[in-house]
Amino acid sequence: MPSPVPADLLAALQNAQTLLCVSHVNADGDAYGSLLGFTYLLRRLGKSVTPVMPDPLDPEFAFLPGAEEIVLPTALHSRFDLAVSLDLSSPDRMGSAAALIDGARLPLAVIDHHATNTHFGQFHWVDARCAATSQMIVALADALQVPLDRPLAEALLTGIVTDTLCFRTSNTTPAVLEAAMRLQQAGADLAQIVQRTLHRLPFRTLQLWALVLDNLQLREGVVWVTVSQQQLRTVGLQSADLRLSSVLSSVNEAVISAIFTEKQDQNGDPTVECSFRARPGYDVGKVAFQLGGGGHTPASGCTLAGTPDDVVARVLPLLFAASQPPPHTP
């Protein structure tokens, strides 16, 4: 079970009337699930809640109830009592929403399941034992005495399913399965969620794979690719599809995989988004944290300044060191 909701955070949520909630850049299913689940949950209590994403809505998650209400930070003009960050371990993952929250001097509550969370903000509920932030929102609903129903359950089960790859990750505990069972009993359709998220793939994603896998490299137990902006523009994508991570992490000869995606910051300077995956027994969370990012032991990431060549040269030695077998203890 998740740890109890801290009393100060619970009081902050109960006392606030107008809330801004935000999740992370390049949002995944748990980002959308926890954001929309939290929004729906607090609205059930009569609160005014505005869901925010740093990037435009991913069409893959447009089926979720309330997804059409998500706004960009540039569209915000209202005043808020409280900001809530969901499923992100450091404020830079909020993109431009971070500056907006700082500028408005909003108190910030953090709800997250990443072990590398930096405990930013004024209120914290971080539980790395949970497989997804959406799992924590199930416990929050219990703490606020709000019964689970279909719209809430559909959002939260989507977060759990996508973050556990349909209950296949090593952190899928009995508590995760119990939360998923409760969400199904509340009306969420597991088969439909799996079909709409894990079992669908846009053709242009395969086109991108065809381009980037031509430069696939493997050395010292690490497999990696670099994704350029030109390749993304060629196929009409904004970012590399995360399911490429699952493909690379299945390579027999590798224990760690990495994707380096060329980006730009708000000033137009070159940056690289790094996404890491590791097999059980290996830790890429420490690598990401060392580079200023975050995540979990088997899955983490960071964004670094520089060109792809510079960043790859900087990061690979850390990944090579992380790919070495742990020393044998007699």
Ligand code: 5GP
Second form
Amino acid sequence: MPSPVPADLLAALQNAQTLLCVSHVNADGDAYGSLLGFTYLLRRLGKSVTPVMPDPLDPEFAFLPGAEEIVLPTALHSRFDLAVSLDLSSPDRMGSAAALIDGARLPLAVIDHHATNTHFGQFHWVDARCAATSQMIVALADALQVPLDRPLAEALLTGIVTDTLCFRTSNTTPAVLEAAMRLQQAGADLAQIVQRTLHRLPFRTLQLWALVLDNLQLREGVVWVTVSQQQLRTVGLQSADLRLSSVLSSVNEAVISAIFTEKQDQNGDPTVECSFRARPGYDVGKVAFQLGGGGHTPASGCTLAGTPDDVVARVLPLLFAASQPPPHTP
Ligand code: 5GP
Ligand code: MN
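Starting from the form predicted on its own shown above, please give the structure in the form predicted in complex with the ligand.
The next block holds the full complex; its first chain is the one shown before.
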């Protein structure tokens, strides 16, 4: 079960009338699911809630009820009583929304399930035993005595399904299944959510796989690929959710997988987005945290300055160290 909602955070939510809620850059299903679920839930209590994302809406999640109401930080002009961050392990993941919340001196409540959460904000509810922040919002609905209904259930089951890769990750506990069961009973269509999120692949993404897998590498239990801007351009993609993590992390000979994607920061300087996965018993959460990123024991990431060659050379030794067999416990 999720840990109980802390009394101070619950009181802050109950006392606020106008709330701004925000999730993370490169939003995934749990970012959208928890943001929209939270928005819907608090509106059921008669509150004014504005959902904010630092990036434009990803068309993949446009099917979620209320997705069209999500606004960019630049579109915010009203005043709020409270800001709430969902599925965010550190404030930098808010993108440009962070400066806005800071500037308005808004009290911030943090609801998150990342083990690497840096405990920012005034009110915290961080539960790393939950497989998704959306799972925590089911518990929040219980605490606020709001019954689960279809729009709420659709959003929250989307978050649970995507963060657990459809109940396949090692953190899929009976409590996760119980939350999912209740969401399905409340009207969420599990098969449709899976079809709309995990079980789909743009043709161009598969073409990109063909290019990047040509340079697939395996050493010391680590399998990795690098994705260049040139390769993205060749297939006609600007940026990509590569969707390659599941494939790489299933390679028999590897316990850790990594994807390095060439990017640029706002100044046009080269950066590399790193995405890591580990088999049970191995920890990439620590590696990402060490590098200034974050995530979970089995799935984590960070963005580092430098060219792909520089960054790969810097990160690989840490991954090789993390891929050593765990010490034998008598
Ligand atoms: P993915 O590889 O799917 O992009 O991310 C896996 C996990 O790592 C997610 O839980 C995500 O929140 C976390 N993560 C990925 N990139 C970053 C990053 O740059 N900073 C932080 N703090 N977490 C990250
Ligand atoms: Mn999540």
